[in-house]
Every structure is written in C-alpha cells, then in structure tokens.
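First, one chain by itself in structure tokens, the form predicted alone.
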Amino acid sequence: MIPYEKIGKVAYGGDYNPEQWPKEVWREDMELLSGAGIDTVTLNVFSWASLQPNETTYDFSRLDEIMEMVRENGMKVCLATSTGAHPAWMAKKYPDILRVDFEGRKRKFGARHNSCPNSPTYLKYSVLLAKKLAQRYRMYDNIVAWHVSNEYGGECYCENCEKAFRVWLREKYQTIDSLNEAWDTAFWGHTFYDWDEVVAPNMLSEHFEENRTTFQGISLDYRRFLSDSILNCYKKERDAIKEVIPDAAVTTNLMGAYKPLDYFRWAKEMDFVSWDNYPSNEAHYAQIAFNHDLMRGIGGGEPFALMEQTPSVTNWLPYNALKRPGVMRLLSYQAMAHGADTVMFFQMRRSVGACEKYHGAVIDHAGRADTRVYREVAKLGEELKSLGTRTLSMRTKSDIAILFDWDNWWGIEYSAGPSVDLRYLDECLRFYKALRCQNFNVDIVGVDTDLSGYKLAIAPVYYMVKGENDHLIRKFVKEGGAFLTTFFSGIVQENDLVTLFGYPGKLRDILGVWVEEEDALEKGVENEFIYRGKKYPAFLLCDLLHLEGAKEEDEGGYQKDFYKGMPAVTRNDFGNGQAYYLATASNEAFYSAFLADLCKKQGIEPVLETPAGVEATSRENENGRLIYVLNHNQQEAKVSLPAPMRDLITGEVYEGGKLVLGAKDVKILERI
C-alpha cells in the first residue's frame, strides 16, 4: 500500500536534482515548488558518483543539506539509492561491473543500466550504499518511501553472467538430463554433457538476429534468468534498507508493458507498484490506460503510484511535441482513474546540460512562476489539494480480465515461425482498446489468476499453457464464466515444446476444436469472414480448424482460398459456461462488435455511455463509487447521466442527466 497517510493526499512532486545546481538556486525552488503545489520530491536518484568519491570514502554532506531544506519547506521524501549508474572510478577499478552486450562487445563507463547484474563489485557496493543511506537517514519521519536504483532494464552477456546462467539452470533443472530433454538438444546435435558447456544465447551462440534464435528454449530461460538477476539487485537492496528500517515502504520504477521484465514477479517484492508514464505522441488514450491497469494488475488491483511523467514535453522522440494546453492535466487524471495515487513528475527543475536537458520541468530554464507548464502545473496542484484523501485507496471493480503474460511474450517473439508480424502485445491491445473505447473496466491479471471473480476472461494468443494452469480456465468456464482465446494458442508448453496430439494442446476441450493447420498471411494480403451478416478483413494468420464439439459464431466462415467455409469464430458450451475461440485476426470494428455482444451475454455493463474519444472509467469502496469522465477529444463533447450527479474537483451539480464536458476536461463524478 502506497504511504500516502503521510501526506493526506494524492503525493503531488517527482524527481528533484539539487546537486545539479549551486546551492543559491535552491532556496528558489523550495518557493516555486510550493508556489506550485509540490509537496513530495524524489531526491538521489544519480548522486552515486558525488556520495562514493572513491572506494573508501562516503560523503553525505551535500545531500544532508537537501535533505534538512526539503524538511523545512514541509515536503516529503521518496528517498532513491542512487544505484542507477555506477561511479567512473568503479568501472575503472573493477571492469566485472561492466556489462558486456548482444553483440559479444565489452562496454565501457557509459550512460546508465551499465553494471552488470551478476557483477561481485555492483552487488557489494550497491548494497553497501543502500545500507549506509537507510542508516543515515532512518530517523527523518519525512520519508514516505525508498526508492531503489531507476527503471532497472537492459541485458548483460559477460562471463559472470554466464556463470550465474549454469547455477540458474541447475537449481531449475537439478540434471543435466533433464535440461537436455526441455531444450530438445536432440535436435541439431546440441546435447550438452556438462553445465559448463552452456552459453550465454547471443549473437555468438544461438542467435541469428535479435528476436529469432536457433534454440528458443535456451533463448527463453536466459530471457528469465536476466529478469531474475535484475530483481536479485532490487531485492538485495531493498533488504539492506529492511534490516535497518523494517517498516520502510520500498519500491522501484517499472516502465509499464516492458519486455525485458517480467513485473509479475518483480511485483510480488515490492511493497507498492510504481511507474513512469511516457507515452508517444500518436499514442492513442487506451494504449497509455493498458499500460494503467497492466501496472494496477502486478500488483493484484492495488493503487500504484505514478512516479514520473513529463509536465510538458520528452527529450528522446524523433519529435517531441509539446503536450497541449490541459493534456498534463487530463494525463494525470487518467492515472488516477486507473489507479494512481500519486501524480509524480520527472523533474522539478529542467537540467541545464546532458540529454535531458530539453525535458519538460515544474521550473524552465527561465526560472519563472509565470510559465505556462508552470501556472498548470499549479493549477492542478490547487486541484489535488481540494480532494484531499477523497480519491485515495480506491479499487476498480471490473468482470473483465485480460490474462497477460511475459513468458508467453517472450516465446511467442523468440518463435521461429510463423509469422515475423506476429507481436503478442499488438494482440492483447486489441482487445483491450476494444473494451476501453466501449467504457468497459478491465483487469489485466496473470495467467495463475483464480478467474472465479469475473464473467469474462480473455487470454490473446495464448500460445504457452504452463504447467496446470489450464485448469484454472476449466473451472472458471465449466463454472459459467466466458473465456475467450485466438489462433495460435495452446501450441508449447512451459519449456516451449510442442503439446503433442493436436492444437490447441491442453485447451482443446475446452474451446471443442482441432486445429489442423495456421497460414500465416503477409501484410498486405486478406482473407474475409462473416459475423451477424457483415463481412470482416482476416488477416496475419488464419487457423485451419475443425469443430469438436463446438459451434460457428459466423455464417459461413472465411470466405477466400482453399479453406473457404471453415470457421473462423467458434463457441463451445463447456459446463456452466462458454468457451470462444477466434482464428483470425481482424479490425477494430470487428473486436468492438464481437466484444460489445459478448458482454452484453454475459451482462456486463460499461461505466458510461459515451461519444467517441471520451472515456469513463472508475474506482470504489466502502465510501462509494466514483467515476471519472476524461474527454481526449480536441472539441467539446456531451455525455448523458444515469442520474444526478456532482463534480468532485469543481463542485458543479449536474441535476438534469447532461454533462458537457471542454476539450481535454475531466470531470470525477458522485452519485448524489
């Protein structure tokens, strides 16, 4: 649970540098910051190189000072560690810290994500720092949280990791055998005799580009042993600081739909989830609200944090335009609809050299109140503080899961096959967007979720089905839940090893069909079917399938090439319930037709009936629901009310069911 009964409120700051600045700019901003309505800062986060200035020697007397000026000025602390990027003379001194890439290639002190996971020196030191930090400032009851390293990421292929690699494999495997047998070594005389014959997956081994290896089962274990390694970084450092202060609320910032992590797991150790909110400029309003609930989800529907997003404009887009009068405000807002407690911005002040240095901040380099990113900036700070505690601790309520996977990630893009387009994120946002765009709430769980609290449960592609967890999917459907899955699914186990005895492997009861064959459609290039009388495109794959037991949701299947009227949508009465299954992918239309029926069979309501391009959303609890209303249009637009309601940032009274609501507004509504 997010600290913030230290706050009494939603926290409202980010990332603040000080020891970038001379100490005459700091009293500066401690009057901007609370002109603005900052009353939380994240401070440490680089400070490494300034704190350990050699081997020997630690040195806290700068942020001392920054530590005592943000407690005089009344503001709060995520403290970080400061291990995101190791001092120069560490890499100098012990080159183990050094990562070595995908290529094969040593790197040098560089940039940050530079020290590598397995490295003796980074372990050592990285804990030692955190230990010190937690026992220098564990008495400051400003604190509100710790925050470890930042945005932990990237791959390592050097000796040490390797090494590490073998014991990962033997703690899984416990016999060489056994692991010979998982990776069907068999195949192209790979048969290892010994541990310590095995190598790291790269382009000096296994691999002939980033994303296709020869053997996808060595590629997928290392993919969870340098997810695995990460986290025994952030765990380290997290336990120095718990033997020191064990009620300290740790976390560490993850970077939503992620590939190299698998947050699932990272989740289960941190005390609350937190997140950095980027977004591209074209992406569109139910992309960023997937990367919301799939964060909400790790951490089992719990209130996350968001830690940082920019109040203005990013630095490393091939164009970074700026956010739009009221779109800070509105991005905020959706946060807090999907989960936020906090509202957090990188950073305070905008830097004055390096890459960030064009990066949108509270302060500009003008060093003035009467910017325009700073008078919103205030004004949303205004805002928070007039709702005090009254949007905090909410929970979304939603009958929808979207089962969401790293594993299934991961060995659907190292697949030798069959499509190079096919991307498994692509395909859960298409059914995500889908709902979101239809005001439908939606949980995004993993696939070990005991499903037994929704109506529907939708697993995109779900191609691996590990171990017994498709009987978690049994009972929920024979127990009258709806599943839905698509082509491609039920193919590999665990290991990635083909389910023998026909697709979809463990699944095929359950959605009553055999899938006998997948064609895999070049871009450009489609087939057709037909739902409820209207013809639909089918493209990136077309699964060639035969009923077996279940019925056709269209009329008549796919409508081109040799398989011409074989189904294309299928439904298997299973038990209680209803087992869906999709052979193709299609349109936007398409999903927001199927999923609109399927919902309404299931009883599922939407939050708000809405116009397109406003989104409505909610959160609740024992003091009531709320409903935030979020219009991402770039006009005015109207919304129907169920019945009375008021507006909890304004006051406003909306008696006769009509709210109008201006370009980029938000409204959080009560049922009066």
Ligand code: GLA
Second form
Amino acid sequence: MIPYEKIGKVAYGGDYNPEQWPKEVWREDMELLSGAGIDTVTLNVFSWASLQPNETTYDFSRLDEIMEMVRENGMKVCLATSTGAHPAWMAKKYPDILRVDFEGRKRKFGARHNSCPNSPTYLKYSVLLAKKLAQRYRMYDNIVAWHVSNEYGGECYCENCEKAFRVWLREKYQTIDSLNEAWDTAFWGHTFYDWDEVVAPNMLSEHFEENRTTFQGISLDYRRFLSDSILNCYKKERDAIKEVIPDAAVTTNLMGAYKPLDYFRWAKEMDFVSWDNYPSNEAHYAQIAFNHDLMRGIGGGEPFALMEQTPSVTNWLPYNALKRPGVMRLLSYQAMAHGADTVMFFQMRRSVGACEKYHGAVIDHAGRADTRVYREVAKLGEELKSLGTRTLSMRTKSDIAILFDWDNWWGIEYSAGPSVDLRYLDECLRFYKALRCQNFNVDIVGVDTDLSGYKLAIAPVYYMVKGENDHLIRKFVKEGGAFLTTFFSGIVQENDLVTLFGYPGKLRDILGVWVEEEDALEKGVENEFIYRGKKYPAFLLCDLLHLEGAKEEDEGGYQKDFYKGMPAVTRNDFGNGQAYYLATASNEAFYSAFLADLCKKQGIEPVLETPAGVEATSRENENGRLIYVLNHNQQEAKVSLPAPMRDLITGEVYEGGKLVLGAKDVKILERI
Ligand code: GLA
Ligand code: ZN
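Alright, leaving the form predicted alone aside, put up the form predicted together with this ligand.
Up next: the whole complex, starting with the chain shown before.
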C-alpha cells in the first residue's frame, strides 16, 4: 500500500539530486520546489560512491544535511538505496561485480545498472548499504517510502551467473534426466550428463541473434533465471531495510512493459508498485494507458505510484521534442485515471554535466520560476493540493481482463517460426487499444488469475499454456464468461515443448477447433475475410482450422488462396459461455467492431461515450465513483454527460448536456 496517511494528498515531486550542487543552490531549490507545490522528494538514487568512498569507510555527512534540510522544509522523502550504480573502486578491486554481456565480453567500469546480480561483492555491499541507511534514517518520520536501487534490468552471462543458473536449474528440475526431457536435448545431440556441462545461452553458445536461439527451452529458462536473480537483489535489500524498520513501505521503480523482468513475480515482493512513464511524443494514448493498466494489474489492482516522468523533455530519444503545453498535466492525470496515487518527476533540477544535462526538470539551467515548465508544474501542484485526498485509494472496476504473461512474451519471441514479425506486445495492444478507445475499463491480469469476476477475458496469442491454467479458462467459460484467443495459441506447455495431438492443445476442447496448419504472410501480403457484411484484411498469420463443435462467426471464411472458405473467426458455445477464436490478425476497424459486439453481448458498458481522442476511465471506492475525462486532441471536444456532474478540479457543475473540453484538458467528474 502507498502510505497515503503520511502525505494526505497525491504525492507530488520526484528525483532530487542536491549532492550534485553546492549548498547555496539547495536553499534556492527549497524555495522553488515549495513554490511549485512539491511535497515529496526522492533522494539518494545514485550516491553509492560518495556514501562508501572505500571498502571500510562510510560517510553519510552530506546525506545527513540533505535529509535535515528537506525535513526542515516540510517535505516527505522517498529514500533510495543508491545501489543502481556501483563505485569505481569496487569495480577495480572486485571485478566479479562487472557484468559479461550477450556477446561474452567482460564489461569495465562505466554507465549504471551495471552490477552482476550474482556477484558476491554486489550482494554483500548493496545489502550492507541498505541496512546502514535504514539504521541511520529510521527516525525520520517524513520518509514515506524506500526506493531500492533504480530501474533494475539488463542481463549478465558471467561465470558466477552460469554457476547460479545451474543451481537454479537443479532446484527446478531435480534430476539431469528431467532437465534433458524439459529441453528436449535429444535434438541435435545436446544430452547433458552433468549439471556442470550446462552453459549460459548467449552468442557464445546457443544464440545466433538476440532473439534467435537453437534451444528455446534453455534460453527461456535463462530469462526466468535472470529475472529471479535480479529480483533476489531487490529482495535482499528490502529484507535488510525491513529488519530495521519492519513497517517500511518498500518499492523499486519499474518500467511498464519491460521485457526482461517478469513483473508479476516482482510485484508480489513489493509493498506497492511504482513505475517510470516515458512515452515518446508519438505514442498513442492507449499505449501509455496499457502500461499504466499493466502496472496496476501486476499489483493486483491496487493503486500504484507514478515514480518518474519528465516534466518536459527527455535526453535519450533521437529527437527530444518538448511536451507541448498542457501535455505534462494531461499525462499526470492520465496516470491517476488508471490507478496512480502519486505524480512524480525526474527530476527536480537539471544537472550541469554528463548525459542528462538536457533532460527536463522542474528547475532548469536558468534557475528561475518564470519558465513555461515551472509554471505548468506549479499550476498542477496547486490543483493536486486542492484535490486533497479525494482521488486517493480508489480502485478501477472492470468487466474485461486481458491476460498477459512474460513467459509467453519470451517464448513467442524466441520461437523459430512461424513469423519474425510476430510481436507479443503488438498483438496485446491491438485488443487493448480497441477497448481503450471505446472507453472500456480493462484489467491486465496474469495467466494464473481466477477470472470469475469478469465477463470477457482475452488472451492474445496464448502460445504457452502453463500447468493447469487451461482449467481457469474452462471454468470461466463454463460459468458463462466469454473467452477470446487468437492464432498461435495453446501450442506449447511451460518448457516450450509442443502439446501434441492438435493445436490449440489444451484449449482445443474449449474453443471447439482444430488448427491444422499456420500460414505466415510476409509484410504487405494479405488475405481477407468478411464480418458483419464488411471485408477486413487478414495478415501476419492465418490459421487453417477445422470446426470441432465451434461455429463460424465470419461470413464465408478466408476469401483467397488455397484455404479460401476456411473460417477466420469462430465461436464455441461451451457450458454457459462462449469461446471465440480469431485465426488471423486484422486492422483496427475489425478489432473495434468485433470487440464492441462482444462487449454488447456480454452486457459490458463503456465508462462514457466520447468523441475520438477523448479518453474516459473510472475509479471508485466506498466514497463514490470518479470519471476521468481526458482530451488528448489538439482541439476542443464536446462530450455528452448522462447525468449532472461536477468537476473536482475546477468545481464547475454540468447540469447534463454538453461538456466542452479544451485541447489537452482534463475533468475529474463526480455525479451530483
Ligand atoms: C530513468 C531513470 C532516471 C533518469 C531518467 C531519464 O527513468 O530512473 O534516473 O535517468 O530515466 O529519463
Ligand atoms: Zn553475472
């Protein structure tokens, strides 16, 4: 849980690095930040080198001063542990802390997020630092949260990781025989006789490209292992903090749909989920919303923290366009609309050197308040102050679940065939975007979720069905739910071994189809099918399927090629519900029409009907229900409200009729 009581409003602030500045600047910062309504600062994100100048010395004097200053100025603190970048002396003295990359090259000191997760040195000293910080600052009751490391990620293929991989495998498979079976090592004479023969899969061994591996099972397990190894680093620091401060609220800043880490497993270890939102300027609002909903989903639907976003500009894109006037405010409210209870930035003051000196900040190099960005931050600061606790701790209610799974993501994209263009996230987004653009609230849930609370569950490209997870779907449909999945589903079990005797494997009886073959269409090549009298394109993959109890939902199957006439969309009545199979990929118009039909059939209502580009979501709790209306358009938009409502931000009342929203404007509406 986000510790709301300590803040009493949406926490507003972000990364603050006074250690990069002389003290005269600190006082100025405090004035400017307070003036912008900033109440929470994330401190100490990258200070390991100064906190521990050598192996035996710790020096907290500067951090002490910063902590004091911040407290005196009435600010809350999110205290980071600084372990996202190790000190140079440590790398020199203990090279085991340095990573080995995918090409097998040992890294030297440099950059950040650079420590081997299985380095004994890293584990020892990162945990010790976390413990010392907890001991030293435990008395500060203005600490609202602990921020372990920073944006964990990346990979390592060093010898320590290889050794740890073998231990991980031994725990998982127990015997070398079951390992051989799981990886189907009879293929290409890969039989292992001893655990020590197993090596890390990279360009020196199984891979010939990043995503192309001769043994999917090995590469998949290495992904799982790395995600667990890095998670272990987090857990160890968290435990060290909690040993000293048992009720500390501990988090680490995640990165939305970040492929290397299985965030469903991570979120279980976090007191609350927090994440950093850096969309490109071209990103569609539904793409940003997907990340928010995913971050809410991994945390079981609980509110999350927006830990970072830029107030204006990033520095790491090829073209770092400014966030246009109103966009920072709009995206801040969009985060809240999807479950965020904080609005935080990277960063408070723009640094003077290195690669982030042109990254946006509340205070820029001019060091003054009369800038566009500062004014926008200050205005939002005022609004959030006036909202107080009104928006906090509310939940999103949704009748629709999209099943999302990192193992599926990894498995699909390691797959040799059927198509290199198949991208898991893109397929998930097709469904999500169609729903989001029609203002349906969507929960993104794990594949082991009990779906009984939902009316519609969608599993885009449900390639890998692990264990008995098919029973969750079977039960859901039997009890009256509508389930929808696509081509390339039910193909393998958890080790990437094919489920034999007909695709879609374990889902076959639920869907009532047998997929005999799959045709991969090159970019630009299309087939067609007809749905409700309209022709839609079929591309990417086309399943050639036979009905085994299901009925055809399209009109006349594919329109071209040798499989002309084979169904492209099917429905199976199963128990009290229906299971739909979409045998190909199509365009936005199709997903919109098809999903609108399914929602209608299932009695699912959108939050609000709005013109294109205007997003609406809702959050609720025992105190009521709020509707967020966000105009992502460059021009004003008119929205019809079904009942009289009041805007929480301005207090304006709309007695029914039309609400006019300015370009990029936001309303948070409650019924009156
Ligand atoms: C990430 C990091 C920050 C900063 C920003 C810049 O989110 O966590 O330290 O580098 O990116 O966009
Ligand atoms: Zn390593």
